[in-house]
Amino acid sequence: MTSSETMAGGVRPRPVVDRLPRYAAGKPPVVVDGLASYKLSSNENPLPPIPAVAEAIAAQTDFNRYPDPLSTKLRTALAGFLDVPAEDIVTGAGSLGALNQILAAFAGQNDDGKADEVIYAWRSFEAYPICVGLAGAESVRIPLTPDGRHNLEAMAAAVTMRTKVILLCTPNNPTGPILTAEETERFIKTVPSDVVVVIDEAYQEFVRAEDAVDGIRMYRKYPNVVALRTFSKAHGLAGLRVGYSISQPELTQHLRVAATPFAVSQIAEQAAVVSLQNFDQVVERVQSLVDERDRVTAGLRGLGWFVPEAQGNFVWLNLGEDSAEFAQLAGERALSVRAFGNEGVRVSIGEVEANTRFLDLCAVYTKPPRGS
């Protein structure tokens, strides 16, 4: 053994790197013959960009320069389209990148070596652990509700003196209810306004229903609330990573400082640009999966399963043991979906043909996910 190995072999990450879960992708779709493959697992768009946002990245030749670290075309074309000053605007390498700038501005190890507290809902966004524990902070986890809520009573109980942050994630990732603008905004007034809550909406086009609560609207009366939105679900962006926080100049001074430079390249955000100013497109192509969407819960409900209020664009069924056979038997016939260990399976809302597919699969199947 040179050296070289020896010291490379010595190298140790810090603790809470193996005390991390690792962040489990959506596989793809293992090739079956006879059947066209389908990736239900990642909750992607499954439709392209719009033609003009092609036509934008095709039209790019500027790489060999180094894009606007602070997004200007972006966050201007965001505050005409949201009516929220641009200022109030911090791009990052998606929603993803935006919220490890919040984590990394006000949640962490502090000088007394004492870490800061981060409180949101599990199961919900696979990351969020992960995430957490690099910025040095510690994981405060709480129960959904049997029907795949939010347990806000639980959450606010669960603030201390050490909390910091507060992650609400609607629609949940991966189980899909909302959280209502009644709920959402008596929780935030139960939290102490030094304590910085988000509320992500990955999924925020996608939701249809009427009482949910709108991000936006809080971080408007709320110094310490941030808005947490992307641009790879609804827009089919996913791949250019697009993200953004809403917050007032309170919180905003501090998230520039924590933000990375260049995180989103000048080809993500001329795309992102076209696709607000073709957003009634984008528009129709949501409503072509939220009607899929419909039709797939609608469908499983005629089975007689039980399917928690579907907001995003997927659908959890609460399999238990059974999520990883139900996933053997979806790869089997072509379709790749997403089980978390023995709690259940999310399966994203694909092509026509696919969600048929999975239909027809589940038609079959003998074990129905749990009701409440």
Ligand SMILES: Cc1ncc(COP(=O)(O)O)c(C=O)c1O
Given for the second form:
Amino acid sequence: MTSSETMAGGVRPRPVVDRLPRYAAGKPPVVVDGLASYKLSSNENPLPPIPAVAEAIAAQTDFNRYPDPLSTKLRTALAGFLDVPAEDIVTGAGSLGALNQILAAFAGQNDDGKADEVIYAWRSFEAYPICVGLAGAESVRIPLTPDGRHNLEAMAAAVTMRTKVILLCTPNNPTGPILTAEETERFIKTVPSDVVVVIDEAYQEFVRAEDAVDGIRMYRKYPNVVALRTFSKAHGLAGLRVGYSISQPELTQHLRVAATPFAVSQIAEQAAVVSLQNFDQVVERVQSLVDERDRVTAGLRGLGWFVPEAQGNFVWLNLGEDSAEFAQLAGERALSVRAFGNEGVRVSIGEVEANTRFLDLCAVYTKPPRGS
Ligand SMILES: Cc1ncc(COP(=O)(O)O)c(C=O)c1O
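Having seen the form predicted on its own, can you show the form predicted in complex with the named molecule?
Zooming out: every chain and molecule, the one shown earlier first.
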């Protein structure tokens, strides 16, 4: 054995790394002869970025230079777009990058050697346990209600002296329901003001529920609230990795310290700026997906299927132990969907033909999910 093999074999990650679940990315579409394949497994936007974005980034050539570490152009554009001070915005490599910055700044191992606690609903975005664990903090997962909603009372009751951060996901991935403005504000008021409340609004542009919470309104009122948003979903820029957080200066100053330098490339920044400048086109595309979501939801309910309120670009099928079987059947129809263990299947809204094929499968599937 060479010395380098000995050394490689001897390395040991932090204990938490062995304990963490592996992030299982959505599977690529299955190839079936004679059928177009569709990927409905990652809540991506099936539409390409708007043409002005593609043109703007194709014209860029200055890749020998590092990007602006503060993403000044993008933060200035967002400040105008959202009517917030640019100083309150911190960009990241996707909203996941922005979330890691929040956790790095606020939750980890405390000076007494014990882990801080981060509370979130479960099931929710499957990256949460990984991000929290890697930060050195401990996950406190509060089960969703049977209709896929956050149980805010139970989440409030779970707060301890060790709680540093609470993650609220609205609409919740993978189940779909929003948090209302009223229940969220009531919750924030019960949480100690030194606990950071993150409102993850990755799917905010798809929300049509009038009583939904608006993270920006909460951030304006509460200094411990951070709103988290992304260009990955509505803007169709998932592959470029750009997202951001918005919080008041008292909180934001700490995020800047924890921010990964140069996390947003100049291509991603330019794409995001141009997409914002053409937001009317983004809105049109989002509306076409919302229409499809509503068609799919109505179709499923028409078949007698239980579907929780779907306010993102996906629907949740509470299929329990039949989840893997359903995903397999979808695969045979060249649709890749996302099964989560024995809990359920999440199906992203895709191209019209893909959605129709999914509904066709449901029409012949004999074990529909029921409300529990
Ligand atoms: C709830 C939620 N938050 C954050 C993200 C991360 O998105 P991104 O890092 O691409 O901005 C996702 C992606 O699926 C998500 O579902």
